[in-house]
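In the form predicted alone, a lone chain appears below as structure tokens.
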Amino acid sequence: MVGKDRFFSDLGRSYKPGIITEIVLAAFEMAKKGKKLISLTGGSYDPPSLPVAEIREVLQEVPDTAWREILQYGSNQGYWRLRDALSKFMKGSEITVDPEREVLVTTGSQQALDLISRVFINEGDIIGVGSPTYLAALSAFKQFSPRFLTIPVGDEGLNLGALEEELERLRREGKGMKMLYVVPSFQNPTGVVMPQPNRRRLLEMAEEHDFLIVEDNPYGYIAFEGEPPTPIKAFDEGGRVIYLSTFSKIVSPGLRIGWVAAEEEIVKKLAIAKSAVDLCSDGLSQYVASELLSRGVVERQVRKVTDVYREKRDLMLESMEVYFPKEAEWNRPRGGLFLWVRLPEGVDASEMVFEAVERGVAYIPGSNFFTDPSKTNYMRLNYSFPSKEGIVEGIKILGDLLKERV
């Protein structure tokens, strides 16, 4: 067959597998040869605690005239009855916004930041980042080719000192940030908390230097100590704040809801970006998730999952306190999926994750949750999806490999 990569856009040239697709096509030969392969990667639901029977139940009482109308086309901007559930549960974040003009449902929270990077990003704009952040919004916006400002994520998240010497900078050059993205609560990668005070001087920074703020909060619900952080959206007068969420991680990654909450006219132009990608989302799965909201499943799942996944964490920092070297070091996440481990200089998680899933576990380099992928001492280990025995397993195989390259 004759190669067809000269028919590529230069987008589409720059669309290579990641370390995902490279770990799965590993487990898929595995699995061939009759081996199994613990997954410590992405942030997958716990199997056990999917809400099956709650779904099930809400299938089997779909009256006909809702069936009518859910597998027609629908607005493209969401089903009304959802937007309207998820205007409510956003109040119980505090969070206030009107559902006919200030929310927009999505097919996952992907399709928001895609959205997102249709709709703002030009060649050449400067998007701030933190270093380390979730690596499929580097992906997104890497589309549409900005330039990225990097700034050191701590103990509590964004480095706004670091960020204010950035933008005072960028000023004295006559430039300026057009937007920031920010995971301030349980932060994939590394799990860290912005407190309350950063989040109202970020606000403050943002009127200031005159620039947008992304604020994705797939984990914010999952809090293990004490009552969810309060999103920096529920403190925005000005407007600035693109708020994103999603059901992935407290109902069901399957169903594919997410949402944006923004003012109307940025809700209109992600309205009109996403009919041309997919007219509207998927009917089906938004009357399941507005009647999953309105029954309280939502709040009962994020209760379930949090005791689950508080254990499993908690299992996991056990585990890695035995099997682990000391040389290696890694955080108590306070909420979320996800653990951050550094590893002494010199060990390459890269290219040791081969190695590792050669010998039944798998976990994601930390190298790409960088904009600059020469950091490769670090890896990020999931806790949520795997089973309690494969933790245990998992992280033994992993701290026996360490063991060798330390």
Contents of the next structure:
Protein chains: 2
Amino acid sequence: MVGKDRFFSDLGRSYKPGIITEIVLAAFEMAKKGKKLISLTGGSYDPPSLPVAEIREVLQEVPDTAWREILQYGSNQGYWRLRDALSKFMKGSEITVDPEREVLVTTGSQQALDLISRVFINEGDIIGVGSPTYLAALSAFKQFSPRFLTIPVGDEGLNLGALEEELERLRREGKGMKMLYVVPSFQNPTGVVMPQPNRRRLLEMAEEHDFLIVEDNPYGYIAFEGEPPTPIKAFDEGGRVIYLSTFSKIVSPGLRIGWVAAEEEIVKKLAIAKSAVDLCSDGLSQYVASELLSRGVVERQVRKVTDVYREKRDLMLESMEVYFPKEAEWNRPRGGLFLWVRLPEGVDASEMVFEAVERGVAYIPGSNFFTDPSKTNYMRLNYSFPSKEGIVEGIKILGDLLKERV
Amino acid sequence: MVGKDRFFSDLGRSYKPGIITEIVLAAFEMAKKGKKLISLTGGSYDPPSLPVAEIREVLQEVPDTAWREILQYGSNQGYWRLRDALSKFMKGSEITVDPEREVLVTTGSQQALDLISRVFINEGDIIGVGSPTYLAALSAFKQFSPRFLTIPVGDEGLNLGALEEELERLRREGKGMKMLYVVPSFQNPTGVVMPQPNRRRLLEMAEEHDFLIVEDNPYGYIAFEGEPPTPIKAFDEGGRVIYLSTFSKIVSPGLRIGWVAAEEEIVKKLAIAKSAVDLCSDGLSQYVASELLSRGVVERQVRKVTDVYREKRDLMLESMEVYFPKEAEWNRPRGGLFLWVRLPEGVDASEMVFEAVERGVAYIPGSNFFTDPSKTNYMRLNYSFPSKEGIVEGIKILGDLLKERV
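Next up, the form predicted in complex with another copy of the chain in place of the form predicted alone?
Starting with the chain above, the whole complex follows.
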């Protein structure tokens, strides 16, 4: 059978298996050999915390009339009761939007990122991203060949001084940045939080330099110390913020429930794009999601996982104190799901990961979170998914490996 | 608040509300005024036939271990048990594929069409489509600016003689068609079936002229007379057929369960594209789908809706005999969900539809199914969704309106 590669488009050719695929495949090989693998990779949910009983209860009580709606084609904008419930939920984050016009349900936030890419990015458009930032957002944007403007992420999130300089430079060149992608609360992968004054300043800059802000907020709810940070969207007078959030980290990743809150003109456009892409989202999970919201299950789950993840974070940090070499540095995240580790220059975490998998632990090499793949001395570690034993054991294995390498 | 139109990309600008949106909005207005609207528009499921009891039963019996899998992130290629069950199901259509390598689960067939568009279509690539053909496929392809080669669809489907001429003409110009999109069984909108000899000839032509075939088969199962036609994929030695099918017409549209069967190289590429687009599909509906398959519910549903839709087709045809003017012509579909009506030249069904909605019945104007929007004297009528009373009443209202116009 002749290969089909000659038929692929340029975009088709750009789709290559990523590092995560390779790690997953290596993990699969381990499982086949009957060897254990501790996963500190993805942002999966703490298994015992999954709201199984609550979802079972919802499903037992679905009325006949609801079934008729669930099992037919739905609105491309999303199940109306879910949009209603989401707009009430967002009030808890001080965001006020009209569920009829300003909310779109998506198949997780990934779909929102993909729709945004389609609807906004022409080839060569300048898109600002943090360095580092969420890797799957980069994958979505890259499909439409933007020019990335990378802004360093420091202890207070995006370095606004650096951003200002870049914007001024662009202005002198007669150009402008169209859109900025930011994860301001417990950023993936660094865990940092953009302070409130910076958020207001960013909105002012968006107004001055005429750009849109894509605010991605999957983790903001999981705050270990004090209240969840108020989203940028809460102060968005100019309608420049396209706010994304999701159930994936607070309720369940598998239900694929994400949403967008934005100005009507933008939501309508994204909804039309969505109808070209999958017509509408799954009716059953949208119904379940709306019930979990109206029954207060989501808020209870947020509190539950916040407590569980705080404990797991503490355990991982303690284990790292014991087992990691002093040459490794890491943050102490005040929320979210991940730890970010910096190794000495010259230690290649991308190459090291396969040895780690052989020894029974997997992590995500940090280079994937930069547009510049040469930054290889970082690792992202997840604590939400592994068991407590897995955390201690995984950190010990990694620590031993690091001691050989640093 | 300043408008955001200046931020939209070229692709973003191309997304405009379609005729269906306008009809839906008009229908909504009718509902608000408390007026009844009989919908002969979409391909929705006969409401009493929806497998509500069967799905309830499946959900009551989900074991704990399955919940843990359902609610976490899944494989971008789809739930393995569902791929297994789909490959067994496809054996009933004489298609043999490896569920591990050659099957991809998608969010309905629309997602499959979108992924195929991304992975194969460069701007200017020549894509063959029938005239008329499924409008949402055209929407998916258009996103990547192909050049459409339109081939007339006659009583036996795509006119292969016309296709051969076009391919020869392209060859003389030093060009070639990359891909052909075909709905060979109870085509949407014409209802025609491509006979088996033509299917073999088409495969030969694909080999001679080196193109891929996207075979879209949502309706083939719903055959009113005799056995369902054997898909082209069943004879695909060269791996040139990308086969699409879906639960939407046989089980439930709202579950959003579609799938692709194709050569491994193609499935792997589509799966990578899918991870950029939504990471993975919803776990709950995939689980339900795999259970419905393994319990034999899907096959029972196929038989059930085939009987129901045969009756409804007959009722619609009888009503049209009584109420439609003699100047209107229509087919007698041997399967599927739709009737295709041709009106005299000069009657504009696109303009007429709003008057029809005012009078209480909606249909899809046929111009939407052509790449050339000037063909306005066709209507597509759906019989799967409306009640029997709705069919008779809707046809009477339409008939009265037509008599005023022809």
